[in-house]
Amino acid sequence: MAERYDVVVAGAGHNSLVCAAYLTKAGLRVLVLEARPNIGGNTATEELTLPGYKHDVACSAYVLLQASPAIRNDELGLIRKYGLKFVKPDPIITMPFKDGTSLTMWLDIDRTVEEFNKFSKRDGEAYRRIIAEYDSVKSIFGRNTYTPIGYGPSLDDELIQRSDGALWLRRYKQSALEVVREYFQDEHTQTFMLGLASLTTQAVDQPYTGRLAYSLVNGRQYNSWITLVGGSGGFPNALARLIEDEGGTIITNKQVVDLLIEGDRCVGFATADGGTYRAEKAVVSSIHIRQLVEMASREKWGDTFVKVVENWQPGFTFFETHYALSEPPLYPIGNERRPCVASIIVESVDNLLRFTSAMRRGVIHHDAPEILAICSSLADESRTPPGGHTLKCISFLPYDLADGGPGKWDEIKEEISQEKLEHLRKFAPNLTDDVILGKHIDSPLDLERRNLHNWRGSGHGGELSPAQSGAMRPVYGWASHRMPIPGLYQTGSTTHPGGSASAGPGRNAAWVILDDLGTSLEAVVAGERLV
């Protein structure tokens, strides 16, 4: 007799595992199916270069996760029972400039302000002000992130209740570029602020990115480049242990290829090996929405739903090189060269905007490329053999190249990776060939091959433009995790609040499913069980 399940979940990225964890705590029989040999999706940690060198395949900092009730209130016991341990490195991030100066963020805000003061005392005051001003509203943005669409007031409705609500409505709907230019006057400080704002892979000249000018620096000022001991993969691994301890099941190497539909209702999934897995209460998908619509007829979804999804925009896409090193990169910080867990190289506001323009045109920006370099082993020496280090260099480069399409990446990725390394060496010249022990390159095409959820090379589910955020994500009228096909729910980064490791989509989906099953997330967290 086939095993019976209350809920079947497609995908074992962190959001689907978060959703499954809450559902198993409710006493439901949950099965998770994962296409890859290992769980975690973009929060996995793997030995990509050499044995013993643990590399975060995508997510390297759990800054957003700190605001999630799952971690902030330890709702799932991941800290007290499953041993998650985070560290806050200091310094946090540095930005070297081509004139030999640098701007470095420290955990001590006074020390960070002094970095701004080197370029402009007015900008030092502006930095302190922008941190304080976001402190006054970040709880509102946080509630919006961790509340399903339709289960609370809209962000606009909450903000307008404030005496300065009209100002904040304008601020978050502006571009980050407009906000930064309003607060800061020096080219160095503007470049630093916009470089950080771009880390969520959104174009800083795009409307509705204004919040990023506040939230990115605020989160890092308080939580640093917060790093999970043992690798980012420790988060999904802890979730998996919880799920299994509560009686759930996770099966890897099971790629979902079709929805099982009986009458008008989704009742499970079919897998590439011919297997079928049925659920008695709910079917949950974290399959990319662009791929999910291909698993049932257009008639089942509705013509409008399909038309919207067919026009889904991927947004910025990633190019990554992972290195195993014998020493960390050393940057000009103060009057010496020293390591830093994260550095971002942008060079100027103009350069950042030219890079953004090139991305939109499908062109590689060769001149002074943007690079985010992350050396997680500085914060967590357990990731490498003694004396070793890991380094991940990320650039935002187009998936669909104007002069050859995505297939050209297989021809040019070695050349582009070396180009990025040579540019990084201008600021960290100690990264000589003898320091590099091994490397692994992932072009945007490789990232899609590695994880099908990285559709067209995007690691964040798709652009967070006004057309693809909030009540519009993934489709207006279907943003509360219920899909047009009854019985089917959607989670993951193509749902509110979007990409990055926040656990928001997973927790929000669990909230909705538990509500539909006659209980509540709060009751489950308090220990109540459905069965």
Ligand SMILES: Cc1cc2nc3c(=O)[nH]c(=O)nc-3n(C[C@H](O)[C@H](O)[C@H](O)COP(=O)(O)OP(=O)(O)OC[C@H]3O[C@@H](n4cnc5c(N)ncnc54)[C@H](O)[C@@H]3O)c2cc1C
Given for the second form:
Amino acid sequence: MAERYDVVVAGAGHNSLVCAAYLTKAGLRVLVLEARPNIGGNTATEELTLPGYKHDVACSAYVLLQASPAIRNDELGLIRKYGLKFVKPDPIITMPFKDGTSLTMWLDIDRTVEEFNKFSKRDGEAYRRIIAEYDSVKSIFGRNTYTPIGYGPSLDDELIQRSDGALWLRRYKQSALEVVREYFQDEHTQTFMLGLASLTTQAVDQPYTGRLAYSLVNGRQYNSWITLVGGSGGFPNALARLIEDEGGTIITNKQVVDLLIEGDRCVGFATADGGTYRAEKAVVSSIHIRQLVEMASREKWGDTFVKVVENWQPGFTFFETHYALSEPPLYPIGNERRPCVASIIVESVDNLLRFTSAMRRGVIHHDAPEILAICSSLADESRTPPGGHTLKCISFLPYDLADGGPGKWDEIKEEISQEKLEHLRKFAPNLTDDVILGKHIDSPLDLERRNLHNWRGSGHGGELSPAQSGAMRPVYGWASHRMPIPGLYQTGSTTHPGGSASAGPGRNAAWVILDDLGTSLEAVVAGERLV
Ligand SMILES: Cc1cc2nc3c(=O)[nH]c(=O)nc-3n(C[C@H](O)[C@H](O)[C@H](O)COP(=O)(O)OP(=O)(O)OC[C@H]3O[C@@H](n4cnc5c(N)ncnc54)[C@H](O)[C@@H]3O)c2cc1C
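What's the form predicted together with this ligand like, now that we've got the form predicted on its own?
Then the entire complex follows, led off by the chain already shown.
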């Protein structure tokens, strides 16, 4: 007789694993189906270049995750029982400029302020102010992130309770560019603040990015470029151990291609190899919403739902080159050359706005290069053989090229990767050819091939614009993880609060499912079991 499951989950990215973990802790029989040979999705770690060099395929900084109750309160025992260990490297981020100067963030805020003071004492004070001001509201933003839509007051309703509520309502709806220009005067400090605000792939001149000007810098000032010892993949792997310890099952190489629907209800998934997997209580998907709607008839979803999803915007996309190195890149920091776990090369506000505009037009911005270079091995020696280092160079580049479409990436990715390396060498000249031991390139098209959930190259589920965030994600009226087809729930970064390794969509979806099953996430965390 076929195995019986209460819940079947599609995809083994961190969000669906987080959701599955809470559900198994509730005593439910859970099965997770993953398309790839390995779990983790964008939080996986793989030997992409040489044996022994562990590269985070996408996510490397677990900053947002620190605010999740899953980690903050260790609700699942991932730290206590499964040994997750994070490190906070110092210095945190450096930004070198063409004029030979640099701005570096240190764990000691006074030291960071000194860096701002080099350019403007007024901006040094502005840095302290922007950190302190966000400190006073971040619990509200955090609560909104880690509460399913419909289970608490809206962000606006919470913020407006404060005496300065009108100010915060305005700030988070503004663009990051407007916020940064209000606080900072010097070109270097503005560029640094906007470079940080752009890290979650939002265009900084877009409305509703105002919060990012506060939150991204605040998160890193307190948590650094917080890195998981052993590689980002340690997080999904710990979740998998927990799920299996609680009696759950994870099967890899199982691509879901269809929903099983009986009457009006979704009862399971069909996989590409002809398998069918049924669930008695709930079917959970982290399949990209754009692909999910293809898995049932339009009639089942409703015409409006499908029309909204068909118009889904992927937002900005990434181009990555991973290197195995014999030494880390050395940047100008103070009066010396030294390594730093993360460097952002943006050069100027004007440059940042030019590459933002090029992205929108599907154009490669050769004249406005930008790079985020991450050397995680500086924080964690266990990732390489002795003396070795890993480096990941990320740029924002369009998936759908105006002159050639996505398919052109296979022709040009080597050349673009080399162009980015030459640019990085202007700031870290020690990255000579003999230092580079191995290389792996992922264009936006490769990122989609690697992970189906990176639809059209989007690593964050899709743009987090006003039309695709909060109660609008993925579709207004369906943001509480329950889909129009009864029995089917959606999690992953196409749901609130969106992309990043936050565990938010996974925990929020578990909250809703447990509520529908007559218990609560709180009760399950306290040890209550359904069966
Ligand atoms: C280059 C890059 C760098 C990033 N850096 C950071 C960072 O430093 N910090 C941060 O917080 N965030 C970062 N992000 C974003 C973050 O990694 C993602 O938003 C997040 O990991 C998404 O998690 P998820 O669980 O929703 O989905 P995913 O991680 O995308 O996982 C989805 C899983 O579902 C599987 N799947 C998809 N379709 C099917 C199907 N039909 N059948 C079965 N399985 C399926 C996929 O194979 C995958 O394993 C980065 C993203 C990219 C692309």
